[in-house]
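Here you get one chain, nothing else, as structure tokens; it is the form predicted alone.
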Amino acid sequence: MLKNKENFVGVFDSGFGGINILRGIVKKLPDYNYFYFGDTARTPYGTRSKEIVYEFTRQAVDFMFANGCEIIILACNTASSSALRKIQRKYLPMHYPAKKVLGVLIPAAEEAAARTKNKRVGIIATEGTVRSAVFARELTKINPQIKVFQNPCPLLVPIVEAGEQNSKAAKLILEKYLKPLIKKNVDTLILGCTHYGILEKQIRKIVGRSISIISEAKVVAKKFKDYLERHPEVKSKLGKDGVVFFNSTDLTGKFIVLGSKFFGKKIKARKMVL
């Protein structure tokens, strides 16, 4: 536990790719107090069941406000789209009734109902999230009109975690998970997994320029903003000193490394136990 609470904003993935989140929001906002809790120890969520997720996603959750976090995103799209509907309505109110979390998936799915043109909208994400059909709840909660085609796409993660985005097998595995969303005339494609942003470039190539990219990365980042103007009853109690802290249950030369390059810049980190 830290010794100085800092009245952080808290960012939690199950893994490394929360922390480009991290990055969209700090462009964004670069007074605040950030605290990023990275559950490496245990990744990946995208494979577990609902229950495990859930159970994951609130053991953070108590150690996140327990080290000073007035509000927690989730920037995991399994953690968000299992856990959070649950956290939100049911856990917070009997424990932390002063305290906020939020989720990645509907500020995404907000802004490619906003941009698809021919209300047909692709996703891509990993098998929980696909699995959890959350994205099209909310879509279609949006605008019933829309029509949701979803591709779960199980080998980008570990693609991106060995640094090998720019390969051609991932090229490969790339144009097999983009073309039947692209033969389904998608104008308007969600990367549904927060390490997806990595890969933004690659796929834009594949995809061409007629269809609309949603990067949580960028997406989140103005939402948040917006969120905290919304709501200054939880702006006013967040620190302004501009630090940022790492911290992971698995801490390894890997996620100095890759937490570095989805930072854009050198990071340093500790271990925490849960």
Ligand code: DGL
Second form
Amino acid sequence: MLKNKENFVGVFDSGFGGINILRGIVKKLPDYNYFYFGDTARTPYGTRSKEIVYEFTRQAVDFMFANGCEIIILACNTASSSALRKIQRKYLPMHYPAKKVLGVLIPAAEEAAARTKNKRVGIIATEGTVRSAVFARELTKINPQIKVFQNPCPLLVPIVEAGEQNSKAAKLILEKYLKPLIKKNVDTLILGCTHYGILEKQIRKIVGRSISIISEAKVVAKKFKDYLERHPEVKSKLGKDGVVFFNSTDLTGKFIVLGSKFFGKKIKARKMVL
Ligand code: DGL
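For comparison with the form predicted alone, would you give the structure of this protein in the form predicted in complex with the ligand?
After this comes the whole thing, all chains and molecules, with the earlier chain placed first.
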């Protein structure tokens, strides 16, 4: 039992893809207490409207704070692009002035802006994330000379969830999505979706060595560590029992099997009602 439950780092995703981001964070910062929450009952978010994604994410934020999270990372790119700004600017100041919610897009955009040499950055993401154009906004805010080329990839999440990442079909679909970006001569590619880290090797084969690939699991962990160093008032509130709790709004064998694959070891999960 935890001595004090008001002390988790919360990691939220529309389903289990965010477990890949959590894995990177736990690897870098193993001492903290983590509360993973996946909205598996309502996944996917990537094909939904901005308004609905905001509403679902806001509900999850309420739920996670009520369950003892001190800070929440929206590991879901679609939630980060459709809901984060409004939650940070309007919802938190009104309802949780002492709590924090962070996203994954800005860390990835900062890393891409630092790495690109020719100032041409490619993004692959869900339809919702591409439509929001938040990656483009953040990249050009950091450096107005950066040119951003995006491609929505609606078939990649189902491919990963079906375990088909090594199939011929996956290769053909990846080529279809990546070739237009290669033609634009991008030198940096953001994998702007929780699931795409699982496809990194296959993507590397297609784009070759000259394109730098930004995978969020590594980048977000590094940036979160830096964030805690810069915010001792947040860091000091976090519990340090080194526990990880997995929770989801629906629980099937798939969550356990894929979640364990994404986390790199066997997980146990609890079903929670929002
Ligand atoms: N987690 C979502 C993201 O990173 C992908 C899955 C979904 O569409 O819900 O955008």
